[in-house]
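Next up is one chain by itself, shown in structure tokens, the form predicted alone.
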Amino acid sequence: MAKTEQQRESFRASLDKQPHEVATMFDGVAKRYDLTNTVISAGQDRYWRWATRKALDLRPGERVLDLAAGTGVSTVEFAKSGAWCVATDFSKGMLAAGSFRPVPMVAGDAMALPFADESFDAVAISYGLRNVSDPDLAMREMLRVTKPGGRLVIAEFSTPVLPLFRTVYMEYLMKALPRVARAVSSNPDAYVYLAESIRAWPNQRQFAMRMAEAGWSEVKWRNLSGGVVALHRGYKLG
């Protein structure tokens, strides 16, 4: 039986990240997703998107896959470089919410991308890999669709580097973030999942090792906002 609009807007995925559950949850937050992100990040989301574009080092005419693009706000940021950028997400509700944006949008699963081998000069995924049930398979799929010499940039919530700040941040995630989400989100329960999934995600060094194991080379990372977010970059050699 199909879920009603009200059910979707109160739905929360579990940490085993079944694809249909995650897609349903994001369908439920789509209407106010961008606003909620700006509020809960105190406006830093704009800086994080800019930093991700800089890390991609895009050039006019390049082909770029923005994976887990949601409403396409990050895709528009990347397109400022003059590159051709396509937004891909498996939540049709998110893509519909961003359909007014002037970028191509394609529904697709990160674990089985609907693109040919070596289609893109660069791939980006921002705050989405954490929601995939098999992130390692997804990173291998990203490698498949990237041209030799191409690069991948992953922006993801990570582990603050200073112990005191890390303690305060984790307290915010589990207590304050869900309360803030209740005031602005169309699906506040989803932000309980968000907090839990961030806490369960590997730290910067652990994740860099997983990127390398998936086949990416010269993997490095840069911390943003004290490690609240980490930008990991790798290249496809050969």
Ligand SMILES: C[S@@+](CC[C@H](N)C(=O)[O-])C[C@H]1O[C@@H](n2cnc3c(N)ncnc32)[C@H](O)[C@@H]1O
Contents of the next structure:
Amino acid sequence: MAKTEQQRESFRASLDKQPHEVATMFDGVAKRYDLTNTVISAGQDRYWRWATRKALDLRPGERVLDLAAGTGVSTVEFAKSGAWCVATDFSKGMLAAGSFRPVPMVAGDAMALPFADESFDAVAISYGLRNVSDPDLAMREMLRVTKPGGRLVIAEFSTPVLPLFRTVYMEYLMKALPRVARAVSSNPDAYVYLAESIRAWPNQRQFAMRMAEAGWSEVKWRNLSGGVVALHRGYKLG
Ligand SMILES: C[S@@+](CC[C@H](N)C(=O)[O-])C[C@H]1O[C@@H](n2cnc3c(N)ncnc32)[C@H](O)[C@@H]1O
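Output the structure of the form predicted together with this ligand; the preceding block shows the form predicted alone.
Whole complex next, starting from this chain.
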């Protein structure tokens, strides 16, 4: 049954990440999504997006899929390279909230992408894969739509490397973050899900193995902000 505006705005998905629950939850945070991100990351989100563009190493004229692109905030960052970048997401609310951005947007599910085989030089997914109910299937779909020799960059919250910092960060995630979100977000409950889903996500090494198992080659990663975020990159064999 369709949810009312009020129901969407106080809704959080469970950790089994049923697609309709995840899409509804993001519809509910869409209005203030960009602002909330900047507040809860203390402005680091801009640096993380810039670093993701650098890791993609895009050239003018290349075709790039920004998957689970939400409001397209990362898509416009990638488009600064001169590459042709398309934003895809299954939350129509998120795409609508970013419709003022000058990038093409296509509604679609990461587990059944609406694109032909080998149509992109590069694929990126930022803070999206953790929310997909079958991330391994999504990584295989991304491989299918990438040209031979093309690359994938995954930006995702990860595990801080230094033990003391890791402890402080986990406290922030579980206690302070939901309180901060209550002050700024249109759906604070979604940020409880955010904290729980980050804790349940594999660490850098475990995740690199999952990428390789999905068929990606030469998988490497780079930590940002001490491992709060990791950028994993892999190639499709030519
Ligand atoms: C945390 S937001 C990230 C948005 C954007 N990439 C960014 O960096 O701000 C996660 C996005 O993943 C999308 N998403 C989750 N599962 C998806 C799926 N199976 N197919 C397409 N989009 C999905 C959600 O709708 C949401 O917009």
